[in-house]
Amino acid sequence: MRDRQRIDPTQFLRDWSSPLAKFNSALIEHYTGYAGGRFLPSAGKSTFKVIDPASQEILAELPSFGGSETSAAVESAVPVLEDPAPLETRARWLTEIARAHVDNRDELGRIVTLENGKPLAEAKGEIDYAAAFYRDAAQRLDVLRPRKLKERPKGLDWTVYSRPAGVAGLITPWNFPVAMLAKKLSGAIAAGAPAVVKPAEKTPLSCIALFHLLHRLGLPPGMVNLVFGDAPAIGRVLCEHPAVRVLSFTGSTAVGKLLSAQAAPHLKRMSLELGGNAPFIVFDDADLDLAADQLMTSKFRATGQTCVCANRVFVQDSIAAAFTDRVVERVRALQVGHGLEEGVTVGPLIDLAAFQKVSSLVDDALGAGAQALTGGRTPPPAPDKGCFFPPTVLTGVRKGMRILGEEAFGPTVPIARFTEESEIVRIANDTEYGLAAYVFTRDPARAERVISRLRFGHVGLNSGTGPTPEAPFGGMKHSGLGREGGEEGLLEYVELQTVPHP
């Protein structure tokens, strides 16, 4: 292995290898992609800009790669499949990757804050969360060991092997640029499947930094590869190249459907975590302080820009006023600002398009009779200002308002009332999405009845927590296919081979 010494984040590089780089980090020497164990040349490539969403400053101007570089990255990964590393070696790699995250959490967190906007404490928490996926995968490799059937069908011994499925194409979103990669890459490495990674163009810098750390660990050339730039061209290669047998994507349902259509003729294995429209249901016997605290945790992480955050808040009539008062009190205590500023708890939205969408949903609700108890209508930001939207609590929200039917992806809390248990189950399920839901009640029988009828892959009971590395996570309906985390996340990247023998 290459030297894994900790890199001091205070020692910034001044001699950048790329004239395009304006952002500086002690973790990054080459502001470019990576394939076959080497950083890619960027001379002559078209470029794209990475913007700090809080200040609108240009962080970096990076080379834009396309189909040819992606094809080359896939080809560089193919030889790794000819000699898969032993499970013990994979466990060592995963453990070292987890340690590299923890050792460099301060600088990785700073990079995430600058390119994504989330508060620094959240960004550092994301690095720890990402590390946990690699650590957990290293501890679950026994599930991939060959197993013999206890029975002897047809008078033979039968052994089932877990083989790497092929090259894995991993497409990650901007809202959790390090953690979402960890969800996917930990499973691929555990399975022995080499990966071609495509991060979101809005947040590639943390991924570039991570690849510098991976480079130092001495993984086989072609085991991990990185391209970014022309998303349609890159995506098409990952969908159509015959060596890519697994495609894992986190993002919008619309793009997930497009990738599915492109990959369908090639019968690839798809793992898709797509959009959400999470109901947050508070019954009249709930602990209201607990529910309000958990709503804050769920709703305002990443400024509400998560697929699992509470998107629709439904409160039973008799406790609606008391619960709303608790929420408003907590929302008013939030501090909005640049994620690197001390005390900030809510950062900017990722870009102007995100601001306009949230603003449109709030305006629609207010125009249809809802009331804003905090926040509300907000003028567009100046061109040189960040896309900050005030945390907004809306009451009087009713069916037909767009904010109940669409994923807001912003710091909004639309509160609607309900009366009966059967009514709220029907309302909660009245969406094409099925990623996450949350139920608050002290009645175990009610909890069992309601949760068993909710069509969501993740249902928090008296908790607003999202996924964890130790458990499988994924969606139902139009929220996706497959699972990430737990042993199920590893099995997404293997093919089972059954061998009968005397």
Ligand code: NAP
Given for the second form:
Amino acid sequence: MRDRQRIDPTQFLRDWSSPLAKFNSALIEHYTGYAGGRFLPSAGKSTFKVIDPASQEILAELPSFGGSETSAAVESAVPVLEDPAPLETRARWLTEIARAHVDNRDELGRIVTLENGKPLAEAKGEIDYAAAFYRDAAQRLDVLRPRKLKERPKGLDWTVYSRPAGVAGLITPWNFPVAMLAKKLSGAIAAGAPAVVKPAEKTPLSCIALFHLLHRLGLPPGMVNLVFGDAPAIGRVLCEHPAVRVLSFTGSTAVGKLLSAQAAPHLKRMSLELGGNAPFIVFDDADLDLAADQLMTSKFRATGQTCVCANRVFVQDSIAAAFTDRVVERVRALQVGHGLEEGVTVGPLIDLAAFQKVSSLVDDALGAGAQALTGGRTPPPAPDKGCFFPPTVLTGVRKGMRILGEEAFGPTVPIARFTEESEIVRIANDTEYGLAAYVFTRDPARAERVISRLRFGHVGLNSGTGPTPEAPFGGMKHSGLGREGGEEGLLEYVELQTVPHP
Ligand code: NAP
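Show the same protein again, this time as the form predicted in complex with this ligand rather than the form predicted alone.
Full assembly next; the chain just shown is listed first.
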């Protein structure tokens, strides 16, 4: 392996200075927020810019909203709770929202690529994935029907009702701007809970486009609301306003903890989808081609900027060289570039801070004795260039290197070796996170032993697949609270009410 020819990482720093046409979308008429069934006035507001991370071009300049608009949005949602829509109506809305995604896949996908950077095929896949959450929720509404107990405790009949919990505050990250919203909004609408949505300031455009589609569907005013801009001010209102009873957040563990602390005196229900540090474990009896293919799927989606992607790769000693060869071959075949360009499979990192984080982890590992088999140290991009980081495979990675302990959120594959099964379970669990893990072995008994001891909410067995609408997904430990998807994802937005009666 050591004799392999190194490729020049700077070859990926392509010139993306050719100007894109100024951003324009047939879906967007009003570049602003939405509350009470209307697009918000934006005159006189301070603004912020949305940037194409691949070209650094300004896509749009949007009004920045804060606490007062968020309070007004929450208040416009309150009347919806006085007369929740019947389940059949919610099912129709969910089905229509799913259809609106699919019908507008190409344009929504284009917007996601422009503001997030991911390749267009991936962005369109994200739209289909998002649609599936609404479609799936529409088919699960029976779980919310009143339920009569079979027993007659205290000599009475008992009925259990699922009531909308209250207004739902939904805060989403930039890495899946459409899908992360779908995971939350599908549950809230299914439960009959009106929502105030706050997308990330780096990727609000796809959400604005989506709200134009929602506007046309004729949901009751106040059912869905959109604010963006001053995140701390918006977050504070969503934590403190008495009408907000559920706060669902996807993002970093640090912000999740801050919101938890802010909301604690107000006793909100919190649903927190936070950071990860996924171990990808390959035992000596694994199908190595399958493991390498699945690693690629897990690792490079969204340029490695996903909470579930393999962050640490642990390979048993005897197959380490053979597995590493397979990975390097596949990584070298990746095409880095602007996501709208044909054939591109890996886009830029979201911004310079992300580039610096990935760079510093790679530098730290190389400085401590790791070797880059492809990719590696990369000079920072010029201010007018996208933040492209070359897909990087590191070997000789050892305990103590930061790249094993921190979420890289980038296109890095740090490969470490292990010897014993008992040792690797301990190492994999040695993190504050507990979101996703992956295990590759042909031995069912070993799989059962290892998986039952891993403290992660999602464990792929011979598969690098992530969440799906049909199954509850969420983290253990500091990766979060609550679940999205499946029946459990709907139940996050209801309060149960028991009615004993003669
Ligand atoms: P982030 O910085 O925590 O931001 C997430 C959202 O929180 C954004 O909308 C952001 O708004 C908002 N926010 C920031 N500070 C806030 C505050 N004080 N009050 C209220 N809202 C605030 O996270 P990110 O960098 O966008 O996302 C990456 C992280 O998300 C990673 O750690 C990743 O693992 C995690 N993630 C987890 C899952 C999961 O399912 N568990 C899925 C995807 C991502 P602005 O953008 O306007 O600042």
